[in-house]
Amino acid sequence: MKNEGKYVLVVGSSNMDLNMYSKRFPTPGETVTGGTFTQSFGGKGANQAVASIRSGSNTVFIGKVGNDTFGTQMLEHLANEGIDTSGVILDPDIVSGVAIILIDSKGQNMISVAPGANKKLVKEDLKDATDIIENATVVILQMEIRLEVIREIFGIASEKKVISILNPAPFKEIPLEVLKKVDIITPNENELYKLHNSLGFKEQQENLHEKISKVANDLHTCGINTIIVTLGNKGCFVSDRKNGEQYHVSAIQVSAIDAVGAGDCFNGVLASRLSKGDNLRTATRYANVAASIAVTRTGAQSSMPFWNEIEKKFIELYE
C-alpha cells in the first residue's frame, strides 16, 4: 500500500453506470423516447472513495472487478483520481458490475444493478488486507458486498479502534452483533425504518423529526451509538448517544438536476472529514455541503466536488 499516515479505507462496489436521462419515467410496458444516454463510473464504494479523495483525504479502495473492459476502465479511473487501488482484485471468471440508471427531469432516479464481480468479494480475499484495515483512520462500507466481508472488516476495525461507518444501502438485514461494532450508521429515512423494523421494534407514528428521534433512540438501546439519517432535500438528522445530542442539519437550497451519487458523496466526505479530526457536527455539515453541490451536476463520480469548492461554500454558510 502506497498511502502512509492517516487515510480513509473504502471497501465496496465499483460499477459501470449506464445512464438514461428522460423527461419522465416510463410506466410498466411503456416506451418513452427522446432521452439522452451517457456512460459513467459508479458503484457505491467507488463513489464514496472518489468523494473522499476529492475532499482532501488519502483514500484506499478495496473491491473486486471483472478482468474485462469495464473493470480495466474503472481501475484506471480510480488510480487517476489518486486512490490506492492495490487492494482491488481482478476476477477473470465474472463480468464487472453494471448499473442501469433512469433519471427524470426533476433529478430523481431509478436504478437496477447487476452486481457481477462485486458479489464475489469474499472474506478470504481480505487475508492480505489486515494491515490496511487496522491502520486506517476511518473505514466505510456499504451493502453492495457480502455480509461476511462486512462482518470481518468491522470486527477488525472494532478491535483496533478504527472509526467505522456503515452506509446500510441498499438495505438488507444486518445482525445485531455486527451493528454493535459500528461507530456510525448512515441510513436514509426508508433504510432507517427498515432497520428499526428488522430489529423487532414497532413502527412510530409521529411527525418526521419526532418519529426519527424515537426510532434513533430505540436503535441506541441496541448499542448503536451514532445515527445520521440522510433526508435528501430535507437535510439530515443526527442522533449522537455519546454526547447526548440530537439535531437537524438543514438542507441547502439548490436546483438539483441529478441525485445519483448524492448519498455516496455525503458518506465519502463525512469519512474524509472525520479522518481529518473534525468533530461529528462539523463533519456532517461538510458532508451536507458537498452533497448539495453534487446534485447540481450529472453523473455519480463526475459530480463529486473538490475540497476547494466544498470549503468555499462551507465558509459562505457557516462562518
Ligand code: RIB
Given for the second form:
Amino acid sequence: MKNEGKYVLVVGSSNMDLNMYSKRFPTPGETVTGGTFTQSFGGKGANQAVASIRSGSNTVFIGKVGNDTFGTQMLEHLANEGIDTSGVILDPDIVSGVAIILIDSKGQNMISVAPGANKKLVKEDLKDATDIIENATVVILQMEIRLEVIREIFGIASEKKVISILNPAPFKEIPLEVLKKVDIITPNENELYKLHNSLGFKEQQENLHEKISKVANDLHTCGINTIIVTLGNKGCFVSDRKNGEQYHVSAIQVSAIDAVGAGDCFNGVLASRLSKGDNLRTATRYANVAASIAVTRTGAQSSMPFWNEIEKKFIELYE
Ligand code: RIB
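Form predicted on its own done; form predicted in complex with the ligand now:
Below is the whole assembly, all chains and molecules, this chain first.
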C-alpha cells in the first residue's frame, strides 16, 4: 500500500445490501407483498469510505471480503470510486458480508447483517498495514469488525497522534482502555445511552439536550474527550471537552426517503473534513449537511453526496 500526503483510513465492513422497499414492515409471522427489491453496495466501513472520497479526501479502505461474486463486485466498486483497496483481503474460505434491509414508506429501516468475511479480519491481517495506519491523517472505525482489530488500530493511532474516530455502531461493549485512545466518538442517541450504561452510569431523566449534555459529561469524566451524538432528524449534539464547549447543530429540513447509510455519510464526511484541516464545528456542519442530502436518496453508497453538492448546500445555509 502506498499513500502519500493527507488521507483518511477507514477500516471496517463491506456488505452487499439486499433492500426491500415496502409500505410497512411485516409483524412476526406476517407476509407483506407489493415491495420493490434492489441490491446495492453497503457495510458501514465501505459506506464511510465512499462518503470520505466523494467529499474530497484521499481514502484508503482496509477490510475483508469473500472471494465470491459479491466480494469481487464490492472491491471493484470501491476501486472505481477511487479508494485505495490494496489492503483489502479476499478470503476464499468465507462468504462476503450481506445485509437484508427493510425500508418502509416513512424511510425508516430494519437491518439484519450476516457479517461473513468482515468478522474474519484479525489483528494479524494488519501486520503490513502499520505504515498506512501511522501515516493517516484521520482513522475511522465502526463496530462491524472484531474488537481486537479496533484495539490494535487505536493503539497505533494514539501513539502516532493520528486523529481517531470511533463510530460505535452497531453498539457493543467497548473496554474503557480502548475508548480512552480515541479522539472522537460518534454514537447515535441510542448508542450513547448504551455506552453510558455499559460504563456503570445511571440513566438521566431530563429533556433531550440536558440529558445528552449530562451523559456526555459523565463520559468525559472517564477520559472520552469529544462526543458527537447524531440525532437523525434532530441534527446532532457536540460535546467537546478540550474546548469546553457543548452545542447543537440544527437539523436541515428535507423529505427523507431512505436513511440507510446516513450515519455513515455523516461519519465519512466528518473524517474527510477533519483530514482537510477543518475545525470540529465546521467539519460537523459539513457532515450534517451531507447526511441531509443522503437521506433524500436510496441505497447506502449510492446515496453519498459529492463535494460540489455538499459545498453548495453548506454555502446556502451558513454563508
Ligand atoms: O449503516 C448502514 C449499513 O449497515 C448498511 O449498508 C448495511 O450493510 C449495514 O452494515
